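Just one chain follows, in the form predicted on its own, and it is written as structure tokens.
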Amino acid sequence: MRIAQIAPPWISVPPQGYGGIEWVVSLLADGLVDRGHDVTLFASGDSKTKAKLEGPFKTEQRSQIGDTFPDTLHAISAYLRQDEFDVIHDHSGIIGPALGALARTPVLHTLHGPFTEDAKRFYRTLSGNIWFNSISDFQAACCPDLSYVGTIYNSIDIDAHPFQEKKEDYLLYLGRFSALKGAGIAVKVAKELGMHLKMAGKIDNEEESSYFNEHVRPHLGHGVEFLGEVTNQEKAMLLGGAKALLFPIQWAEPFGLVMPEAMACGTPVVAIRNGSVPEIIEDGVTGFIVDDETQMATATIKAIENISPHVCRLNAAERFGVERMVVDYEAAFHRIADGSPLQSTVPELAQI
């Protein structure tokens, strides 16, 4: 098939640091090429891919995130060439799927973000004119009345996450320093257990800086170590060495990529029940799911003592490996290219 992949213009593919969407697009584009498809990736010119690379910008537009012009120009550059493709797969913001609703070529839009009320209204307007893919059943349940092709989970490069059976003496928090991510809860849990906590991630804005200064900084040097934003290789090493990953998420995140990344390294995850967490973690098998922060310390000890690193690795490879995602998307592309009627395939999710 002739497949167009439209990545956001903000971050190169694959990303050099933070960039969950860009990692997924990179793995998918390369995987489709490996399976013999003719793939064109619309991304910034400093991207690296096995696909044909196209796009109006020579470098990533990180400094202009949120500006209308780069997003619009980038999306238009792809849709003006729609007749060259059997299917267009759009991972961009609102401009891309809006153009897709007017396109002659079948369009699949993967929903990478959460549903706000405005987003629901917007996507419902497009429903029936483009296909949608949810990245978790939880996400689809938040707005079940769209023309879904189904749920296809994000994947990770298993080989880029070295398995480590013997763990070092620390817990890990990996993510943004925001109240919604619960970094302060991770500090409380580690201190309650008397265990060393390594923390890595971005501090991007004033809100995050304020949260860090109040909930994390006072504890630095007292069993808490802040590493800042780390490279992909450093992240994998941190995940592999940790006794457990703490994931005290405070919002209904559609898909937390760091959870399968930890599992691939043989590291159990202890997470608060929210969003897609129950779909990613198999409770008692690859980690433990708790209802609130008061249960996290006990669950962390249980995870360290009872969860098998080998089972975590195998589970991640089977459920979140690249091949699984590529094959699922390939089937979806064939379905929409064959002219299947646009209707929701997940009406039962309304009951979740």
Ligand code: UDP
Contents of the next structure:
Amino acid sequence: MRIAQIAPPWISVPPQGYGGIEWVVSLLADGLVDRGHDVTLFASGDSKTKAKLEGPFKTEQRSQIGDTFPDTLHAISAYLRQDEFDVIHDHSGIIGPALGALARTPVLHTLHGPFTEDAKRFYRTLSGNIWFNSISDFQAACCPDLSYVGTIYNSIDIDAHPFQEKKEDYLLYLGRFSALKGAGIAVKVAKELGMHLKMAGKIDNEEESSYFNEHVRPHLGHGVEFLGEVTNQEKAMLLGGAKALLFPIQWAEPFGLVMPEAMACGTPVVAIRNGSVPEIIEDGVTGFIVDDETQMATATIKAIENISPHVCRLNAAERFGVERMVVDYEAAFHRIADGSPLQSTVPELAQI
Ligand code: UDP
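Rather than the form predicted on its own that you just supplied, could I have the structure of the form predicted in complex with the ligand?
Up next: the whole complex, starting with the chain shown before.
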């Protein structure tokens, strides 16, 4: 098939450091090429891919994240070429799917973000004119009345996450320093346990820097170590050495790539029950899921003592490997290119 993949223009594909969507797009584009498809990837020109690389920007547009002009220019450059493709797979923000709803070529839009009330209204307006896929069943249940092809979980490059059985003496927090991700709770947990905490992730907007200054900075140097944003290799080493990954999220995370990444390295995850967490972590098998932050310290000790690194690795490889994701998307592309009627395929689920 002739497939267009539209990545957001903000971060190169694959990312050198922070970047979730960009990893998914990278693995998918390469995987589709390996399966014989003619793939064109619209991404920043500093991306590396087996697909044909296109797009108006030579370099990633990270400093302009969220600005309308770069996003629109990037998306329209793909949609103006719609007749060259059998399907367009859009991972971009708002402009991409809006253009997709007017396109002749069948469009699949992967929902990578949360459903705010505005987002629900927007996607419902497009529904029936493009297809959607959710990245967790939880996410689909938050807005079940869209023209879905179903849920397709994100995947990770298992080989890029080396397994490490023998752990070092620290806990890990890895992610954005947004209030949504709860880094301050990880600090409290590590202090309660008297354990060393390594913290890595990005701080590149006002909300993240003020959260960091209030909830993390005052604790630095007292068993709490801040490493800044880390590269792919650094993150894999950090994940492998950690006794546990703390994932104290404060929002309905639609997927959360760091969970399978930790599991692949043989590291259990201790997470607050929210969003997709119960679909990714098997409670008592690959980590522990707790109802609130007060239960996290006890669960962390239980995870360190009881969770098998080998089981974590196997579970990640079986459930979150690239092959499964590529085959699922390939099936979705065939379905939408065959001209199936657009209608919701997700049953009405209990309100979450
Ligand atoms: N990440 C990274 N370096 C950092 C912080 C994060 O490589 O310093 C990666 C992390 O390993 C994951 C991605 O960025 O692959 C973030 O994706 P996730 O789904 O976990 O979070 P979100 O998209 O909500 O920020």
